[in-house]
Amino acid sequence: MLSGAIAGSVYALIAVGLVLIHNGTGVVNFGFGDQLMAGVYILVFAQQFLGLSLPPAILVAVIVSGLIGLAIQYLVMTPLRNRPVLIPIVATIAIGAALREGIRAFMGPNPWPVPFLLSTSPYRIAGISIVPSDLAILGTAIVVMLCLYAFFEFTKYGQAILAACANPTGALIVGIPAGATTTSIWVLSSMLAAIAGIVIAPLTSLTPDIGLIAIKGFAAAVLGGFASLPGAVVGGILLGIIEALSGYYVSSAMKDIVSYAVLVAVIILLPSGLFNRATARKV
Amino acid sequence: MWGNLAWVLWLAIAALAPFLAGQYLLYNIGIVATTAAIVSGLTFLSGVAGLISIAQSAFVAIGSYGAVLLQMHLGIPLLIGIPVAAAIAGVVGWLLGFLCLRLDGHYLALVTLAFMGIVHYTIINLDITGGAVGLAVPSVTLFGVTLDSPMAIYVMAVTASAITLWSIDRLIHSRYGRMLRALRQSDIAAVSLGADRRSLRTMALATSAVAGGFAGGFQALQLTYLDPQQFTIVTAVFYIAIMVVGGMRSVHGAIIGAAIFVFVPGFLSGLEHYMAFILFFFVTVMIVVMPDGLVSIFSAGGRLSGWMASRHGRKNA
């Protein structure tokens, strides 16, 4: 259970940065994991080739994680906003899937070492044995959750970029720069995207296909509806725990596979998720 | 006019390569065919009904295995065994499009993307399937001639993937392509004339695994070994991949795609290290300059209308 619930805190950053992009631009970013895995390897080359220790390296690849997102936001998005959606989020997936065989080309196809944030060694307080790591997952993820809340809830900014999501022609009425929002959403997505990689990536093998994790970000976002962010923080926890209880109670193969089931069986039969109530769409 | 042209210039290449290339050309020239094939069927689905689809390799991998397997455990003849499995593919197609497609669009991308995982893990944990390790193909026999000489399996494939993309190209310009088109330019103006969104939608997915199934039946002829590792998400990226460089209005997009998927890492061989990267950076670069693909280089007023677009902005696209 508590596995599971630290998983799916991860799988909730996931969700959440998926969220935040599609209600900002409409796209669903099919290279999300691969802007994850991006993240982390960047992270290691910091390391093991920048020579830094482990706070500047998680700072430099949090930054250039920002930066990626920038330039997908002007390089690609911008010049396709005009379009139908579906050619996006097909660039999404080219993107992906370059940044995913660039990082294979330069990086190779092996997994590298990824450090963990705090010991593995258990310790034991009052017969419960706590692993530092995995608590660094959780406290990374809470953390990361509440400086979101705050700033959407708190600042101008954040109020800003809720209310372009809400309703764009509306926003741009009031005066909130339609751009700098979708910019910003594609930047604090990317760093999301890194952070999320970086708390995971020690707990599986680092290699170029690590951002298929992101499905599992799909699933979360769907069961909480992929629009609201409260739902894909939930989604993600409740994915995670089903996915333990699964791996427990029937194989562990059926671990992998899970996740897609949920994905299929929340589309097919919760088209708006748990939370969400259905609404028309409007003309 | 230049759709006609096309036409006879690939046929002429098909017909004449047997006579002129050599066995890895004619090889190559075949699975060129086959992939056109398949990719043609997501022509259809996105280019015309302006859907997503991460699962063509999915409807690949039904038509594949499901030919084989008909043949091994029923002894149905694969002649009769892909077109069966084409048919299953095209049921599958049909019932996942059926249960989501009441959705939005963006939806679908997302079940086919679960579709495709789930169907990979099942080639895998299934003893029926060879598991990880992979199925032989059989070699065809007809009459009880086997066919098995690479001329032969060149001649079926070929045959097969130009029926596939002919009809392709026919239901593009049928009346259903036609609805499916206005559906996708504005489904409200589409559905108050009388279309049926969710129907046209399903039968869209469900055209789009049939020709992948049959095309990838007769692409398991040609490469005569089903590896498990042909059928994930990555293959089903690279089959939109090819669809978008060569154009997603029409099947000629889907021929230039796959010819340059199947040949340009031929030419740079030297480079085959960072040939999957190059190639996606391709794609990536060709989606923001030229969103019709190259095959808006050939139509004349193709290129024209496509840059007007990008400045412009052409919301109905």
Contents of the next structure:
Amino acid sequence: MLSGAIAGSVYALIAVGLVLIHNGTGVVNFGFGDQLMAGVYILVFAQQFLGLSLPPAILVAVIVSGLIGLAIQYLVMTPLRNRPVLIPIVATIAIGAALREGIRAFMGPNPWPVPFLLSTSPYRIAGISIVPSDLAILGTAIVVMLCLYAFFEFTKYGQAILAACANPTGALIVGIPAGATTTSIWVLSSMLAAIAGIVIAPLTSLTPDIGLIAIKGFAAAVLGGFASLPGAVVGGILLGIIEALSGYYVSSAMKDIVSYAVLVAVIILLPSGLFNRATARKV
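Same protein, different form: I have the form predicted in complex with the partner chain, so give me the form predicted on its own.
The next block holds one chain only.
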């Protein structure tokens, strides 16, 4: 359960970033995984070539990732804002491919080491093996999600973003600038992608293909309901726990199959996800 919650917390971060962009712009960002990958490579570059220690390197990676999101919004999404929704979606695929192949050409295809946030030496409590580095992943995800909750719940700017996500036309009528909120969503989601990549990369091999883990984030978003931020969090944690339990009780080779089978069942039985909710619209 603990192992599943740790993996699920990363899926939740990815899902939240995807849901933010989808709710705010109507675009499904299929390049999100490649933005995740780029954030980790920025961290490695800052350490290996700029000589920064881990904390400032993380800060640089998150800030630069936010700037990448800003560039995507202004250089690509703004010119395409009046086009059919399929065109911006295809553009996200092209952006992701450009990031992936550009980094592959610059950094090479071989794996790069990524430092753990805490020690990897396990210790046992009540018969459970606890690894500090795994707890760092869970703790980081919890802190980030609590900060997001506080931002959206208690700040006017956060509430403005939520309003624009819920009803863009209504937000414009009451004076909320659509451009500023859309830009903020792209920047925020890109920073979330970097954080998710930084916490999960030490557990895997950092290659240009690490962004494929975003598929689990898509699954978590669909499982929780693609229009719900709380649903994205719950969907991520639930998907991670399902994977862990199926890997233990069925087979580690089958855990992905079992988790996606559950996802397909949810799509068939609850097309809007677990957090399906009726909404009223005044016309």
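Numbering follows the first chain given and starts at 1. Just so we're on the same page, rigid core means the largest C-alpha set that superposes within 1.5 Å between forms. Quick caveat, the model's predicted, so the values are computed rather than measured.
- With the core held fixed between the two forms, Val262 has its Cα displaced by at least 2 Å.
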